[in-house]
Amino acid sequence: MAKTKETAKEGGFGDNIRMDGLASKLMGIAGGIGVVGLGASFGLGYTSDKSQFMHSYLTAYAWILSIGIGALWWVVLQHLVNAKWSTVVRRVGELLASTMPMLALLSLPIVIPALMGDSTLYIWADSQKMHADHLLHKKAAFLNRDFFVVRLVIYFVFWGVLSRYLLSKSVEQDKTGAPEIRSKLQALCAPSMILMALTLTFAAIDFVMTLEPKWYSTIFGVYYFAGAVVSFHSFFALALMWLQKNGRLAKSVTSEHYHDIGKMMFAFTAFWAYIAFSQFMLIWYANIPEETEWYHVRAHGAWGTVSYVMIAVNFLIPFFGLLSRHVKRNRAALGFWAVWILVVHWLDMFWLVKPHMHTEHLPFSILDVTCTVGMLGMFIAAAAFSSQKLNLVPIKDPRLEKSLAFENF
């Protein structure tokens, strides 16, 4: 406790900015939930319906991966634009982004079956089926097992190295106070943002869009990106609220910071709707059979109902719910909408993945719950592991003073 107080004093403000024993406690609880959830998922999946397990696992994975990628994108953005308002909360974002090794590990139940030629998820994993279909045969240079794995290795190595480097340089500045670290990270994040856009887009295509290898959309990566950003900011807000409830960052993070996080939640709710409509409108207008089939499945029967529900719960309701300035500055109200957005973003992933399994009815299963809870637990445990012995605030960042005094107009 003495070390905590000393660190807080060094940062120029009296606040608890160390996790200390809370990190171990959180890691144990979240990790335990994660192990039980994923253990139950594997047990249920491989003793009953393998297809249900694989699709439920991919749904949950696409959801949790979007939060991790959203976190890394946000950290890169803060350095790129030399943001000052976010300095006091940036370390929490860095810790969430540092979960990339765990996210890479969680991808293995998807990657290994594909590598072994299992076509439960991806028909292109079976080379015989690929070459038996003329259209798919033309895509075999890209859609094949070996190149799929190579691409994923590139994504996760890049994300993992970048997230670790950004966190390590931020921690180094805590010790040395070297102001030049800021300019070095800003220079690094310019090309990194371009690579983030490319890797995120191709990852969305590889994991989700190639479930239907004959379908294509040039805007699908942006669609996934929009959901990733809004879901990350929602998770980010809840993480900060949880820390404050447990006596961390109680004075450092104010309604001004929540206000800006709420603005991003609001903005990307609208942006998601814009991209979703743009993708649908262009495909509807062109009326090309290879493109319209994907929407045809989602426009009829039970899936048609889900599509209409998505318009309301993913856009209309949260748009008006987050419109007020007062909502963004109220922790309880913002927390409600953060939970809402995370739930409906999961529904969005369900809507993207599950029609590949059943086109006529909604294949919801207890596996959807166990996979999601298990991955969420492992994600939180990984972030808690990274937070051990670290300040939750970059105490010697030259922009910290302005961040602490930040006010919205």
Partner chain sequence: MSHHDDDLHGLLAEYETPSALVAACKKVRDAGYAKWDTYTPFPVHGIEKAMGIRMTGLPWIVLAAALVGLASAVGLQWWTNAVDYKFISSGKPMWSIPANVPVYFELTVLFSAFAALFGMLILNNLPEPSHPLDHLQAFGRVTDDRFFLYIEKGDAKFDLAETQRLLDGTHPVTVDAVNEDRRTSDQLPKPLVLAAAVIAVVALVPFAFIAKARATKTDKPKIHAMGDMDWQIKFQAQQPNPLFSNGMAMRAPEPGTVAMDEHPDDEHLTAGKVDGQFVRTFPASVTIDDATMARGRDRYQVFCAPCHGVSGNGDGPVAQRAMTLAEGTWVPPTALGQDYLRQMPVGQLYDVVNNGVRNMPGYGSQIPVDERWAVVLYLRALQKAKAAPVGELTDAERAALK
Given for the second form:
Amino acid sequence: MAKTKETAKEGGFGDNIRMDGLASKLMGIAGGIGVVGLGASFGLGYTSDKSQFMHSYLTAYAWILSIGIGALWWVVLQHLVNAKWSTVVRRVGELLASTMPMLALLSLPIVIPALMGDSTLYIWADSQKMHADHLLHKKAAFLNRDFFVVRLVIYFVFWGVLSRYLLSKSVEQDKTGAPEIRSKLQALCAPSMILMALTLTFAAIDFVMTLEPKWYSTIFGVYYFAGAVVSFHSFFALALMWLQKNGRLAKSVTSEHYHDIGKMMFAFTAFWAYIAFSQFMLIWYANIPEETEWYHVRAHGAWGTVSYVMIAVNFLIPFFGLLSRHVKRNRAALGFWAVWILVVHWLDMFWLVKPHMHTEHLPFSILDVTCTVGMLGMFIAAAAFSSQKLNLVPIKDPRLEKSLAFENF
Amino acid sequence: MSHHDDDLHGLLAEYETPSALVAACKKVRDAGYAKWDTYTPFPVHGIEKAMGIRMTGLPWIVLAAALVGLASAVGLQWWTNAVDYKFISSGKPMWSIPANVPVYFELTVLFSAFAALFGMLILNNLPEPSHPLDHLQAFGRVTDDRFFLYIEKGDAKFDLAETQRLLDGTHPVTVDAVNEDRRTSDQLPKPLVLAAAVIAVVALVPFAFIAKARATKTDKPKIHAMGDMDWQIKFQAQQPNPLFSNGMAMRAPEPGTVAMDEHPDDEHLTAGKVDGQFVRTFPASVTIDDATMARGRDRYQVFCAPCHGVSGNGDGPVAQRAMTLAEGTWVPPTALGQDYLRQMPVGQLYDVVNNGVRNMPGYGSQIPVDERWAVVLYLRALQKAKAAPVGELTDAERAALK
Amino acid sequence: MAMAQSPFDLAPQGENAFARITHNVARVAEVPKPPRGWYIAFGIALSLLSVFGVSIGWLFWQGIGIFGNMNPVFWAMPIVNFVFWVGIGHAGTLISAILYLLRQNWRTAINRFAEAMTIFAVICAGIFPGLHVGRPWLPYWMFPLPNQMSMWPQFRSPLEWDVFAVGTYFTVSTLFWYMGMIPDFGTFRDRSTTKLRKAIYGALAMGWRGPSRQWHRYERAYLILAALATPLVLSVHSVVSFDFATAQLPGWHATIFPPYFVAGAIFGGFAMVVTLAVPARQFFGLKRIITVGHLELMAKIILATGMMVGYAYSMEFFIAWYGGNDYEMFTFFNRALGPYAWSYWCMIFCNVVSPQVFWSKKMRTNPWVILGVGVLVNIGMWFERFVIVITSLSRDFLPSSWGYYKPTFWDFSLLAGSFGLFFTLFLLFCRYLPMVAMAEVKAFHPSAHGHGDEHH
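Switching conditions: you have the form predicted alone, so give me the form predicted in complex with its partner chain.
Up next: the whole complex, starting with the chain shown before.
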């Protein structure tokens, strides 16, 4: 540790913090998988069942979007609270957040059909159906194609500009070492956090909650947020492990950092359960028909089974799995739970989206796999694209020394 | 400091800074001592490693307590609400797991917290009223700003000269010999014991009262803690009230008032009479079918059976109880199978249900019109069953009777 | 810890920093006479406490008819006061537990008295449901005790969950508080000059002498308690919110209630902490321990949680419209423009508008501005509960059953009296117990590093 400290002071860095050839290699592989996965999805989707394709695509999209937004939220949070432990890993978070243009691009297969009045996913895309229903008619001021697109443009422009700006300022500090950048970004991140909360909430409402436009829940944004944070941290842990395996950051990132990431995974697993229980219990208890219907579908038959399984796999099992500090500090164990959480978070998205397609059975198909793998590939490729020519560590951040020497108690 | 060797309890070294103490710890640890400890005003970061302290088992105790707490919460709510004292609330199942989750959580945390604090105290052997170190004036600063290292004489490696040399080599402020504590008594102070005994006895008093209350009966009326809740300033039914011209608290309905289920035009239905004569037929609006019969049976068992008995013999539980009490004023309920009742027009039976007869109160205010007729219908069926000739029974019924 | 902006820069420094910390804190409880300000405050608190006593006495004598509760508002100020005090009681454990887990070491300056505040606030909170049920001799019905009637509590009722949640919270907070004080009681014992003090503080310290083998288990237990207390804090106000949110009443039934109540509780609790901290540091000369840096951090937390509360207000409004339910829409329209609009705008001004001054560094480093905002937020949080309880009940589904609730003198005297209880307990605590966690402050002091490189 002492040696690392000295070299950091000298201006060099006693660790491999450049992607170099690895970036283009990763871009090639991940991008290839992405193109093949999405191509296969489009091919299969348009030749067979459109509804299946649309719902599988939205499931995968809600999943990948939550990781991207989770990354941006995390970076904003680190600046806002002036976090010290995370400085050494913050650049990787910034790179994951810089995928916003790609995420905007990936939303097009959902947005364009809606814009063309296709109501396979969103019934509100069809204005005739909206006006035929008294209750939906009342919501037409919000639930219409034009406003939907306007909102999406606002979200993605905000996320894109913010993530780009945070990354570029951080990179600028690598060169100039200007310490005032820290306080500048902290000041910027306070109002940004408010906008993050609002955009994340409304994005969750727009993409997922309006699938069932008569159903509503004030906590829905928080629910999606909880899932986004827990899955981002899982993805983050895996990304760091992969980098270390490839010789990057091998010395700088220690068990202490994994321990903290693991704590966040653990805490937000519990937070997700708290939010999920609150939403369910309140609707179950009050038993108001327009709210209960949403859970009624998910509480019976095959979906009922999924719901019960989710109690175990999304909460009980990872909760006890991540309870011990040894697990959080052990790369293999933490990696296992990170993969686990990403899978069960995908199941959560499946559970949110798919009952809209079939209330009786589980419409699982090969499209779910191809869409998810395809988007994951594109997401990683986008992050790898941003990582070219950059340091993986903000080498002149004034907090770096503390982050490197950081120890949990 | 001079001392008798037998009196020695250990050697205490005093340091000014935590870093000096940590450095000393490493030396003592490496010298292989076992019965030693350091005393500090706050937890010194990194001293566990320097002393070689192993991780405590406390988390496991807490985990066990958490599971016990959870099991208690599940058991408590299941037993009390789903087994021992069942009743329906807001249409939820007796054993409503979603509604039980908050208490599951709270008791889990409660048990764990107790285990964390008391587990810590027990593992630390606290409370520890006295210690040989207490008699050293310098040691008073241990809770303020000084850092101490203490090696007990009981340690296998302890050797006065050798240990003294070791400690001197760690740059302490001073090294003191600590004597056995022969001043503090092993006995608890007498006033303390006495006070504890008194408290223990006093604590039993409430339980004694509860036990007495459970074992004895009293004729005294209950205590009215808040009189104006039990005797409210308001008029009750049948009381006089000078405010009204007829002097009664109860008010008659305005003339021409019609209750919602009354049909003033249909005397047959509402009074059981036509032109002042009791009718012998059921009103047209009452359908004679199994559903009406079942409803009549149900209402009969609620309203009539307590006195008249389930089979109409005049032997309901109220009648039986009155007979055992042998009160002279009791008029036994009528057995409903008697001939004169079998001949009575249905309109008159309806009238009795509606308005009562002799000691029997009217049930018109409790049973809606249609259901009064259903009761009459069921009454007819009871009467017929009681007097049914054997010839009218089917073979199966006859077999069942035998 | 020696960061440029660390609040510890203003903490006692020098060769014997530990002794100075001990002296600064212990002195408050050791001086023969507390400052005059303490006597004035204690006099006011005692008068209010006697108001509380008289009000409760009159309430028990007369019954709950002395409240303003009247059809259709049967849950009124007693419940508002209950939720208000429970909310205040959240910041203490939050500071002790969550900030501990988040390694926010600045908490050590304020955690002890925030914990004390928690406990006293929960005591005040617990009294109100007891008063409101109107049968003060039957509170044991709320507990699952074997009884002659073979009746058990109704565990499907959120009000029963409250009994367990608030009871557990009170117990665990007290354990946590006491455990934190054990080493400091040891300090008080060792500094005692009279036999009585030595005996009392000695008994409370249970023979704590600070051996490292005990510190090790102690720290582990503290960490476990903090980890337990964190979800517990969330659960308590969530359960309180369930009292409302499980109902079908417009304005009460919202799924966001649990996190929204928790954020509001932290918000109100921190406001109360600064309301107490600013005068306390002034009176007792603790400015070098509770620094402006600490106050600024708390101001930031007040701003952040105020924004969360604002988020919940806006989500409620949006979903009231989006849900398309006429009753729900009307309720929110009625809140903003109906007969209780004054309370609604008072709440918005105090909770959402007033913390905005903290965007300015100048404002959030001025103790008196912080105190002012703290008081406003306390008022606003009381009105938040008033708005939720009263506006929703006074105008629900049927216009024929609408009404207008007016509190009576006794409603207000009980509220004022509860402040008397709270401040009396708090002032006694300041006088007799270690007001700052000395051991913890020392442990995070720059010269506490055991690695041998003190001057890095």
